[in-house]
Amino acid sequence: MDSQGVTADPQLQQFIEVESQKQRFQQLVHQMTEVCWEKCMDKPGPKLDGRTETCFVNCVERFIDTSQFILNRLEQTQRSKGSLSESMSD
């Protein structure tokens, strides 16, 4: 089998990229569902009531906000203090 042929196949390349992105999305959904379940669900009832649903929605939004906050602050810290390893060895 021509291994060069497989990796050079642009259709396969694109397929891999698309599927990888879908998987990253799926993984995060699994992760956030688990985390938010702990925060929002007390006793499972016969249906998902409005308050609980709102909690899940807020939870997802705040999780993403947290992630962005961390990235931004890390970037700021690195810019002002030089490299992170410098500031960590203080």
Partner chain sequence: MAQKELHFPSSHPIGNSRVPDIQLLKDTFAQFHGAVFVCTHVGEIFIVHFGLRMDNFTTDYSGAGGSGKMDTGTIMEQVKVQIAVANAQELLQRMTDKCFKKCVGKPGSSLDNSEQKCIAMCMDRYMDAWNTVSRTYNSRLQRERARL
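Moving on from the form predicted in complex with the partner chain, please list the structure of the form predicted alone.
Below: the lone chain, stripped of partners and molecules.
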């Protein structure tokens, strides 16, 4: 048993992590859809015109690029804080 009195089942932990990742992905897709819809869709119709389609493609690409940039920056910040705290404890 761990400090919380709960048995740490590796399969259960892996399942929870996978489901959490799925949930985060679904939230990201929902957010991206909402942002790009508001930005690009003037008036819904039976087909997308070329301008609207291009807008959606660019919006999705920028959203993904921005999300990746933020994640990378957070990882760098976490690593630098970790290395800073390690060097202070030495």
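Values in this document were obtained by computation on a predicted structure and should not be read as measured data. Throughout, rigid core stands for the largest set of C-alpha atoms superposing within 1.5 Å between the two forms. Numbering follows the first chain given and starts at 1.
Comparing the forms between these two forms on their rigid core, the Cα displacement of F69 reaches 2 Å or more. Relative to the superposed rigid core, the position of the CA of G50 differs between these two forms by 2 Å or more.
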